Amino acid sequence: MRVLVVGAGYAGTTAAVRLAGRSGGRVEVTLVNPRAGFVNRLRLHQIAVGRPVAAPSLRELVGTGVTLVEGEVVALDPDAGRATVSGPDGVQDVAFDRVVLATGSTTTVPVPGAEHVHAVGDLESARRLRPALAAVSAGADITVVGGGFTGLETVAELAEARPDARVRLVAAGEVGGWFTPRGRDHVQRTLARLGVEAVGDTRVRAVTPDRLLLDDGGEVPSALTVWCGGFAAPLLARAAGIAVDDRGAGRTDASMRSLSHPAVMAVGDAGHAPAPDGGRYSMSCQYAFPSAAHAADLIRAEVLGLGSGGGLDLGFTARCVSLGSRHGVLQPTDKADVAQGRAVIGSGAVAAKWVQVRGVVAAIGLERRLPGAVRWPHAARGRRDAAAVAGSGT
């Protein structure tokens, strides 16, 4: 069977190496990615401020069992089983029997003035932000929009990098409100110590070159605006006629298989599979690894005649957020990814984040050497193991 994996982030690389390593030579795996280096998405906000971040070679990471093609899938025909790839070596067609969409997600700006904002949702955006940040004059206003994990990590990083600027966070809800009280209070205190002005319960209706216009009629001055307020999948699936949700993610059943095209599977941020409670799994590396591994296992079972397999059963365990280089919060969650229990702050949270950002790369290498090594905690049984720790940062 010819299997094409589109995208080599956490999900795509995991799916490729797991399938290649467990299929007994019965599957040809081709992995297409726009660049030859692996991007550790958890560290994009650090790239944006100029901190050194390693980019491991994808060829070394996936090994010889996977055919790596550097380029971008510019057209996909799931019915004909063909993809058009444009890359350094020109344009080529890649035939497939099954395709795994692992294209991740990018930042979306759903208000007028998107051309005036920067982002950290992908490598190119993070790289463009770096010189823009350096060009901001002392005393100027820098604003991050979005109070989720990406927004919190980004605003803290910017505040550390530019203590001479006025840094502000604008969030639709309470800043740090997702955490339990101990974690929320630590987030708010840490941002205050970093000099960040936190503006909660506020929505942006438009962006201009030098300010934000708010829903309540107010304005916020901003010489540099970084948008972290929402993410969506690339247009590839929608353009191919594959069923997608309002964020462009491929709609699938619980087995990661497309509702409209049986030969298509969608994993990580590129897929929308139903969680056990009927909702959607949270977009995170904690979902990317299990969804990719599960998809690979189902394709393997199909090829080897081992049955159709069941749906993904994933239970979340914790979330870890960095707040600059010296602070963070490790927040336990229930299996549905709702914050609960006592948050860990201080050095313990910083150490957990250190493990997480390095563990995601190590987990892929482990999966290549020991196919089937990636496991995950289940919503039904609550089982945990070492690979789940690497994926969640707990």
Ligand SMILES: Cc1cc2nc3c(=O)[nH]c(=O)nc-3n(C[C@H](O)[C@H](O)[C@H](O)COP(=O)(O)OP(=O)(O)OC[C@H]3O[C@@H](n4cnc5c(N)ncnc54)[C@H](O)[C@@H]3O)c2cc1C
Second form
Amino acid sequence: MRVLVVGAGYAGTTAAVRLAGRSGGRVEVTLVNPRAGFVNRLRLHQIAVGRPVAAPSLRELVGTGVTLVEGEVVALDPDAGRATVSGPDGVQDVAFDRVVLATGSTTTVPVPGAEHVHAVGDLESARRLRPALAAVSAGADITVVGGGFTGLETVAELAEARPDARVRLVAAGEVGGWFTPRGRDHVQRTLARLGVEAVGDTRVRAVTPDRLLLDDGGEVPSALTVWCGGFAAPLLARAAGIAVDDRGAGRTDASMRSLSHPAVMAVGDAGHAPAPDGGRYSMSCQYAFPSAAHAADLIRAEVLGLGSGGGLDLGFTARCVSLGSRHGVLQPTDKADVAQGRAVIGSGAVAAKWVQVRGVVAAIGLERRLPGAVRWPHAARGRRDAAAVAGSGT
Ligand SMILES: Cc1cc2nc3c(=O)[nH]c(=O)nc-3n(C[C@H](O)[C@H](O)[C@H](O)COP(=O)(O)OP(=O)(O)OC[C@H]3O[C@@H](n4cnc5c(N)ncnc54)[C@H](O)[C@@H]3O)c2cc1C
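Show the form predicted together with the ligand, please, the one above being the form predicted on its own.
To see the whole picture, the full complex is given below, headed by that same chain.
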């Protein structure tokens, strides 16, 4: 069986190495990615402020069992089993029997003025932000829009990098409101200590070159705006006629199989499988690793005649957010990803984040060396099935 994996982020590399390593040579795995280096996306906001971030070679990460093609899948014909790849070697067709969409997500700006904002959702955007940040004059206003994890991490990083600027966070809800009270208080206190003005319960309706226009008629000055207010999957799946949700992610059943095309699987940020509560799993490493590993296992089971396999059984355990280089929060969650219990703050949280950002890359290497090593906490069985619990706590 020829399996094409599109995108070599956490999900795509995991699916590729797991499948190649566990299918006894019965599957040819081709992995397509626009660049030869692995992007550890959890650290893009750090790239934006010029902190050194390693970019491991994808070739070394996935090993020789996977055919790596540098390029972008620019068109997909899921019925004919053909993808068009454009890369440094020109345009080529790649035939497949199954395709795993692991194209991740990028920043979306759903208000007028998108041309005036910066972002940290992909490597190119993070690299563009770096000189723009350096060019902002002392005392100027810098605004991060979006109070989710990426917004919190980004605003703290920018405030630490530019203590001479007026850094602000604009969020639709309460800043840090997702956490339990101890975590929330720590988020608010730490941002205040870093000099961040946190503006909660505020929606932006448009962005201009030097300000944000708010829903309530107000305005916020902003010489540099960084949008962390939403992410969506690339257009590839939608353009191919594959069933997608309103954020462009492939709609799948609990087995990661497309609702419209059985030969297509969609994982990580690019996939929308039904979560137990009826919604979708959050765009996160906690979902990227298990969904990809599960998809690989189902293809393997099909090839080896081991049955059709079941749906993904995934329970969340915790989330970890960094607040600059010296602070963070490790927040336990219930299995449905809702914050609960006592948040860990201080050096424990900073250490957990350190382990997380390195652990996600290490987990891929471990999966290549020990196929099947990536496991995850289960929801239904209510136990922690942990060997290398990749993504756990991210
Ligand atoms: C700054 C930042 C901080 C974050 N922090 C956290 C965190 O602390 N914890 C957490 O759980 N999550 C965090 N996230 C979210 C997390 O990064 C994503 O959920 C995760 O990257 C999803 O993994 P993925 O493999 O699905 O996609 P990605 O990691 O985005 O990888 C997708 C890959 O597909 C490639 N690709 C896209 N289109 C094509 C195409 N047409 N052809 C070929 N290749 C293609 C991309 O170039 C990329 O290499 C953060 C995100 C950001 C931006």
